[in-house]
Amino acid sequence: MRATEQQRELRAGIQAIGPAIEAGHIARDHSGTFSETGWKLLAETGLFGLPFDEESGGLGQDLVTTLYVLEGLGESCRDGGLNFSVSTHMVSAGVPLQRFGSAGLKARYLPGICAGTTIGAHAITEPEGGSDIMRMRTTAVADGDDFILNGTKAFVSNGPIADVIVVYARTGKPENPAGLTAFLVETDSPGLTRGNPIEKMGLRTSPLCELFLDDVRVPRRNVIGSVGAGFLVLDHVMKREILCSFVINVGEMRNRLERCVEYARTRTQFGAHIGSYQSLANKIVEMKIDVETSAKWIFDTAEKLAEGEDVSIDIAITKLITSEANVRTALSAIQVFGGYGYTAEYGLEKELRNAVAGTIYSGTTEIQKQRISTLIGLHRAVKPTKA
């Protein structure tokens, strides 16, 4: 994309603090520690309020501008877990409030989300269900002016540090798209319990936990949208979650590519810079192609989404291309750096572990392929023939 002067200034503001927010990222990954300092520094830039209304404390920027700045975050900060928590916070809690929340709900919670003083998360996945949200077991039963929530949620990103969580629960019959509702739930609500932070392969600095709901009473005013509109809310959120999360990955890939180019230009073997060997040069060229292809899919899809076009296939392709490219470029970077790339000291092995997560969250690679095949008409019920 061709950035405007304002967009470049917003991105430069984030990149200026890159060294400060990524400092110590390898040690934090080793210990699985969330960077409170990095979070506060990012909050001071106004990053969290990028796409939200100015009356709520946001910056009122459009989707493409938000993505451009988030790409800069990925490029300047090598704390992949912190980057992931930023995207989760903004999209999982802020986006549904901005689009579907009542005036009262937005007034109460959105300023804190924009300021970063209220940390957000959402709870969708369940231990038995995975990506099959239509079989969601968590229930919300009306009780006067409240709803009573019961159930268990798994893999709640930001869960251990969240102040508010958007919980999706069943208010109607299973398998019915109109049977889901989204609720904004404060994490100090009686009956809500968070499991211990879960150790994981990558994104270790982004805390993850289970969520247990035992007769949690939520005011009806905390319904996001309307009762039965949860699937619509989730569809709106997931499109933007994929774009925001993976544009950060594009920035991370750009940083990785730049390090590989510089290393190949300066590292010598057998009397020549290693970049002069065609096999290694080709590997770096393929990294460049992966980066630019991913960026083009993300920004083209974002422009179509902003114009109100149907991007169902585009989103699935974008997610699939970018997540797989992130894994390939991370593995290639390790190979470019050789033995140094394999050590924890350089942080490249961490980036490979982080990248694998992108092929799983927000719908696995296999789910995306299934979705694309369905949307192009390959899955149709066979009508029984008459005898």
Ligand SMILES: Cc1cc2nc3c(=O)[nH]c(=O)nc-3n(C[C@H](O)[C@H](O)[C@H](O)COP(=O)(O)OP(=O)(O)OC[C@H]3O[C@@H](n4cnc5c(N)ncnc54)[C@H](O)[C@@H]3O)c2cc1C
Second form
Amino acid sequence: MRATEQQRELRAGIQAIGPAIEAGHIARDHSGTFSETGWKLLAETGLFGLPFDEESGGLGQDLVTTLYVLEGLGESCRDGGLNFSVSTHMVSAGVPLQRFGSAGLKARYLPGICAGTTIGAHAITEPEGGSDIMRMRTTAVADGDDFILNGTKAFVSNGPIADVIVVYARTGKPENPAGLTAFLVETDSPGLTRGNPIEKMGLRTSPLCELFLDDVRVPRRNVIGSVGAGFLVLDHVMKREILCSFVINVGEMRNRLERCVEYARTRTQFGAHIGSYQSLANKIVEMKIDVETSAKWIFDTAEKLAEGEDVSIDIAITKLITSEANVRTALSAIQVFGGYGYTAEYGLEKELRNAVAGTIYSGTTEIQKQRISTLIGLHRAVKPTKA
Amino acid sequence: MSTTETVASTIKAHILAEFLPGTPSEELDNSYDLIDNGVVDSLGLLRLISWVEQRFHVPLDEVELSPDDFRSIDAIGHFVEASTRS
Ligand SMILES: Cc1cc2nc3c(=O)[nH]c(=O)nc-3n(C[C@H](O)[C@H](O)[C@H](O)COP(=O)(O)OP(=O)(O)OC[C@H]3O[C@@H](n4cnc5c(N)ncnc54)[C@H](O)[C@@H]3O)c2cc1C
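Other form of same protein, the form predicted together with the named molecule, not the form predicted on its own:
So here's everything in the complex, that chain up top.
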């Protein structure tokens, strides 16, 4: 994309504080610690409110600008878990509120989300399954002016630090696309408990937990969109989640590529820079191709989405290409750095561990392929014509 | 044919071609619940909404969205009329 002066300034503002935010990222990864300092620094820049209306405390920027700035976050901050928490916060709660929330809900929660003082999360996946969301078991039953929620959610990113969680629950029959509803639930609601933070392979500085809902009473006014519209809310959110979290990965890939180029130009073996050897150089060339392909898919899809085009297939392709490129480039970077790449000290093995998560969350690689095959008509039954 | 009838027949032709290939037109009632009867599943709903947006120029970003508006040919027709009325 060709950035405007204003877009460049917004991105430069984030990149200027990148080193301060990422400081200590390897030690935090080791201990699995979320950076409250980094969060506060980012909050001060106004980043969390970037795409939200100015009357709700946001900066009123469009989707493409938001992505461009988030790419800058990924490029300048190597705390991948913190970066992931940022996009989760903005997209899980802010995005559905902005598009589907009532005036009352927006007034109550969006200013805090923009300021970073009300941390957001969302709960879709359940212990029994995450891919087949239309069969989720958590229920919401109407009771006067409230709904009563019961069920268990697995893998809630930001769960341990969240103030509000958008919980998706069944208000209709399983598999019925009108059977889900999205609820904004405050984490201090009676009956809501959170499990301990879950240890995981990567993104260790982004806290994750289970969520238990035991007769949690949620006022009807906390329904986001209408009753039964949960699947449409989720689809709107997922498209933006894929763009926002993976554009951060594009920034992270750019940073990784730059470090590899620098290393390959300075590390000498057999009397020459390792970058002068074709087989090693090709690895870095392929990284460059991966980064640029991912960026093109993300920004092209975002522009189409902003223009109201149907991007269902594009989103699935974008997610596949970018998540797989992230894993590939992380693995290549370790190879370029040799033994040092394999050590924790260089932070590259952490990037590989982080990258693997991207092939699972927001719909696994297999589910994206399944979606594409359905959308191009491979699963549609057509009656055979008579010869 | 009135505009309402034209819209309904356009929607019906699309539903038959995309979701019920081979079904005779007279077998599909305009009030038939496409969602509860499993004709339109979750991905199908997204495809249908996107087709409605493009075919009838409905500014989806500016309207309330509910699956109820896509339950039947009649419901979709009402949604299109209400959303495109200036
Ligand atoms: C770091 C991280 C953060 C996450 N954050 C959140 C969060 O904030 N909120 C939330 O709700 N969830 C979150 N998740 C959960 C995530 O969305 C799910 O893990 C994911 O959707 C897969 O669901 P599952 O784990 O139940 O696997 P399953 O659905 O059980 O799948 C297991 C395997 O089977 C494959 N599979 C399943 N169905 C098919 C099929 N039809 N065809 C081919 N293969 C298939 C899958 O691709 C996968 O390889 C997070 C996950 C991770 C790793």
